[in-house]
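One chain is shown next in structure tokens, namely the form predicted on its own.
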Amino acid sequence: MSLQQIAVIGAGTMGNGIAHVFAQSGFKVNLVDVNAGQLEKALQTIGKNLDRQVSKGTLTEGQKSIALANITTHTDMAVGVQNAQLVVEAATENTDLKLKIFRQLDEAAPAGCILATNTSSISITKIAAVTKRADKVIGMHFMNPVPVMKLVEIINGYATDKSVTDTIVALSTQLGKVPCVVNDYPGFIANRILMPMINEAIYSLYEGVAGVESIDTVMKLGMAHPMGPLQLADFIGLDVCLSILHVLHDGFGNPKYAPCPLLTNMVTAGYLGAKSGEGFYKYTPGSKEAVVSRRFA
């Protein structure tokens, strides 16, 4: 199947990144969000990121203009998806919200349209079950920041048709990404491995084994990780980390996935990481640049 018309649902960090890579690769993209202000902010972000590529010499001014012209914004989902061949949902990582969106997409999108979700942990099978096209529902989990990161984790639901998987694999390659196909179990692969590591790092801090910077430095210099687990957790969002750990804990019923109490307390108190200005580190207002690590008793 040749796909040309793409709709992206959600204009936040992941949604605008997904729209960016599709538009830059020559696809027509309808970017949909109920908040008109969020759509304007997304276009500004995409423009700035394209400017950065131009300044680095990886993109020309002409290519930037074409990419921006490929994006149309909509606040009405039904209008935004009416001609779509592929919809990529990139809303907040909330199960009830995603199920609501997929019910609406199933009604509004053309019968042959593939429905993909950028979820990082929620069951594809569960999402597909609220539609009448479970064979055309698939996970397409991009990594943040989308224009930079090469991996796309492609997740088959229980009923996903092989032709749909093959189409999304080929499409991901066309976007310049590296697709990895996995099956639908809690956390898939990326977060099933990553989140327990982050949780263990938080436990190490909670139990006083070492401070924030020491934990991150050990993993960066000792294990060749580009970013320490605590700073990475801040970058992802501590609320998102907590949500994924709940999915793992509920899905497997194994206590090894239970979130550290320190993580739970920080999220409850509003310390969500870079996006709130403070998590395990303090951040420059309006940026994700860590200024200093916080002290924990």
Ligand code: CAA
Contents of the next structure:
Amino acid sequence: MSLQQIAVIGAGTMGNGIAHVFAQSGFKVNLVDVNAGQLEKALQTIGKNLDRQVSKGTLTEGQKSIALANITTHTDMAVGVQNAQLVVEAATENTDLKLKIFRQLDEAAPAGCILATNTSSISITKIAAVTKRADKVIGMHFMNPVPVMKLVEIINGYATDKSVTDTIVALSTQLGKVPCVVNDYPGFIANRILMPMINEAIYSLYEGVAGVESIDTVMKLGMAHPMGPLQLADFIGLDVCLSILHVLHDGFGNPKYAPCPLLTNMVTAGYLGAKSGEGFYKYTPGSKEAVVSRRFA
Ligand code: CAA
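Would you mind giving the form predicted in complex with ligand CAA, to go alongside the form predicted on its own above?
Whole complex next, starting from this chain.
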């Protein structure tokens, strides 16, 4: 199946990155968000990230203009998906919201259209079950920052048709990504392995085994991770990490996934990491520098 017209639902960090990579690979993209201001911001971010590629010499000015021209924005989802062959939903990670969006997509998108979700942990089978096309629902989990990270974790729901999986695998390769197909169990693979590591790093801090910088340095220099687990947790969002740990804990019923009480406290207090200005580190707007939060110094 050849896909040309893509709709991306949600113009936040993941949505704008997904629109960026599709547009850069020559696909026509309808970027949809209920908030017109968010769409404007997304276009600016995509422009800035394409500029970065131009200044590195990996993209020409002409290719940048073509990529930007491939993106059209919409606040009306029904209009944005009416001619789509593939929808990639990248709305906020909230189960009720995603179920509502998929009910609407099922009504509004053409019958043959594949409905993909970028969810990091919500069951694909559960999302598919609210549609009349469970065979055409699949997980297409991009990593942040989307234009940089090579992986697309492709998640088969219980009823996903093999031809749909094959189409999404081929498409991911066309985007210059490396697809990995996994089955639909809590946390899939990426977060089933990543989140316990992050949780263990937080437990190590909570129990006083080492400080923020030591924990991150051990993992950066000892295991060649680009970011230490605490910095990565801040980058992902501590609320997102907590919510994924709840999915693992509830889904498996195994106490090994219980979120560290320190993480729960930080989220309750609104210390969500980079996006709120402070988590394990403190961030200054417009600066790449992060210093350890004075709570852990
Ligand atoms: N768009 C386009 N390019 C970007 C970018 C963006 N948003 N952000 C960074 N880049 C590019 C830079 O231009 C640079 O390119 P070159 O290598 O060609 O020079 C490269 O990425 C590195 O950027 P920087 O030099 O600015 O910064 P850095 O070296 O500190 O790298 C990073 C930044 C790529 C984010 C790196 O720290 C990293 O890989 N961190 C780990 C990221 C990670 O683990 N992501 C997965 C999170 S989990 C997830 O997303 C899924 C989930 O379900 C929770």
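Think of the rigid core as the biggest set of C-alphas that the two forms share within 1.5 Å after superposition. Residue numbers count along the first chain shown, from 1. Source: prediction; values computed, not measured.
Open item on the list: After core superposition, I'd like to know whether residue 288 moves between the two forms (criterion: C-alpha shift of 2 angstroms or more).
Closed with: Comparing forms between the two forms, the residue 288 CA shifts at least 2 Å.
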